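Quick heads-up: it's one chain on its own, the form predicted on its own, in structure tokens.
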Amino acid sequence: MDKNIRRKKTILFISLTLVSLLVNLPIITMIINSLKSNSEILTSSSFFPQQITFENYQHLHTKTMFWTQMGNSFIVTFFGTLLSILIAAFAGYAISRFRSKFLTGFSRLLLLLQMFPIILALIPLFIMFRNLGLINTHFTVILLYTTLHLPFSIWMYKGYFDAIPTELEDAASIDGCTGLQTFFRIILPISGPGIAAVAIFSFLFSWNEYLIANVFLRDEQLMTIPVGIQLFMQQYGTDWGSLTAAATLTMLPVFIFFLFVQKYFIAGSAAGAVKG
């Protein structure tokens, strides 16, 4: 019995890490590539490298603005979660616990523009911001980045708030906390979950993005890794080498993050899709 029960975890292990390697394997076809040369990238037929160098990450090292630009991908990252876990935190909680028509029809306003594709808005952005004197600066990115991760962040937070009963913010009101007093002291430490699912959405979506990037910032000083990534990939050639060390160079951040933070992700998106 117990020699079928090890049978049984040892079949289900090779699968498993069978499935995992197929899954990954563009992922680690570019890291195998990025310890190749440019010659050997293109003219090799070899998965594995004849001969390991590091002349692709040097390259970045010294020749390109890749860290400035890792550097501004952690700063519009990290102001963009931020202003995205507080705002939303407290329109969530107003959603999940007021009834009102008008809190009804910004809830229903909140579906509609998260349906809304973002490149439709671009033109206009582009043209309002151009007035101001915003186009190439951060703060630009990060007030757009805000806005379009608020929507479903306030929805993950409603989820997590409605699955928090009521009996406590009762029993806080006759110990005497206001209702702001109530949501700090006993709501949001307890919704650690919740606020830990929609930093992880708001930051895979901040450090992934692309598009907003790529049409409000022009200074390569002022890039950040998406659109930075793509001038390794001219009209006539790409430098396959330099592209592929810096995209595993990129990755690195994301993977450590998620590591860490995986469980809290599943807890606050299984408490939104509960409740709604």
The other form holds:
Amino acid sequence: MDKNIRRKKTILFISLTLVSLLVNLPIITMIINSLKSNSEILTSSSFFPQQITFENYQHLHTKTMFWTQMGNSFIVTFFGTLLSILIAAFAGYAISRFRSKFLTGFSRLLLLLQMFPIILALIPLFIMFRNLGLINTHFTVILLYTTLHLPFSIWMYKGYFDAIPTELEDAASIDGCTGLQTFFRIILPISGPGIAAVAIFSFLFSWNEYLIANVFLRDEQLMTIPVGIQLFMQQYGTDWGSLTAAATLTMLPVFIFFLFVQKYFIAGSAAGAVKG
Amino acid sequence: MGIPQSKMEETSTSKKFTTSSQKRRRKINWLPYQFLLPTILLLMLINFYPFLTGLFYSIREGSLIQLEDFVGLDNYIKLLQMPEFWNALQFSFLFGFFGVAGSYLIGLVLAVLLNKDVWGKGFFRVALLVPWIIPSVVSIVGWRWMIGDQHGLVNQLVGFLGMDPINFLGTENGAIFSVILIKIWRSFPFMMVTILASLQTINTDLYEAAKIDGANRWQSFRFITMPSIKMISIICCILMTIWCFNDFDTIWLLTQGGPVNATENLIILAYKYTFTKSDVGIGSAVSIFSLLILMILAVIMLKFQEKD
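Okay, that one was the form predicted on its own. Can I see the form predicted in complex with its partner chain too?
Every chain and every other molecule in the complex is listed next, the one we just looked at coming first.
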């Protein structure tokens, strides 16, 4: 009996290992390719590099705008996340603590907004921002990232705020705190996990986003890295070396970040999906 | 799940704000609206204004540079007469159906396996989430090489089996197959995580009891597991259908809708008409049309959440 269970466990472990490998094969291949020389990528059919070389990374470093674009990505991600954390917290608090017909309707609307096809907003916004001379600015992209991510963030905050006992606010109001003071002094400081969850999702969303950045950032100097990489595909169609090296480096911050926060991420995504 | 209406009214805060003095009750409490102000302003600017403008654009003629006269429903009529539109509509459904079915099945199987007592559970959970968290551009670079026609791993395997290399992105069927496969690859982790979360709430005593009653493994899956995760499955599948309909990245970065429009969904069609053909009227009409489909799906989803 005991032996049987052990064997089953081993089979399960081995099959999950194989599945994980298979699932990650495109990524693994990409990383390995980035360590091959360009000619080896195109001619050799062996999976592993005959000789590990960093020339693709060197090329990226010296000959392209990679670091500028990486910097751009950091800028839009940082400010997009910061604004999301703040603005969504206000709104999440409002729909968690107060009741009115308007607020109920509003939170419903937020759920519906998550289904909104972004392309519909992009057409008028492109024309509007162009007339305002705001194409090719990080400001525009940050504004869009913050807003498009709001419904999801607000609902995540609501979940966290709902769990905070209201006695805390009652005590604060007896002590003479106004509503805003209560929020900043009592609620926000103890909602660390909520802020973390929203920050994680905003970070990943902004770092990975492609469509909006592609429409609004046309200047190579200002592009975020997902758009920059796509340029590699067109301009240097056969330059698999730089392409794979750039993709590997783009994935790296997300991956490292994810390793640290995966527990919150998994909890957050499960909760977020369950709530809509 | 959802927001049970009754629970909302029960919270002590709601009492706090309605049972305060009579004067307070008649006066509107502005505090929540102050808190909502930045959100409302942003949503007006980025969602509401474009929605209305988009609606107006869809009944006008014009390019990105210059919008011309109102043409009534001409754009919609033109749209309904375009084979391209019907093709995109059809592909949207095809993409949605196979994307959802594939990612749900794979997600379900993996969630059930990960819910068992297995070594390295934490590691597998992280490893299997990778396709979901990395940027779309990165996954497409990885996959392009995998299915590339020269030394791509898939074609090396095909060659090893003694067949001719497959031109995945050059033929219509190959491209359709590739975008769906990659969409499934990118989506199954979401299904896996949510189903797993839902599996973990099932009381294990139920399985013990079923075992004593002589139920086999399939029967306990069929009569205990499936009913417990039914609701979350429906909601996730509708959500995923909406995401598939809205997908731009996977398709655009892999095939740009080609070859010969084979992988064009409504979003790609709208993008092409607006930003490459500069026909804002048609582009907006396609967007409004896809909004309608998405709204129907969203309303169905809200109904299910309420029921829950």
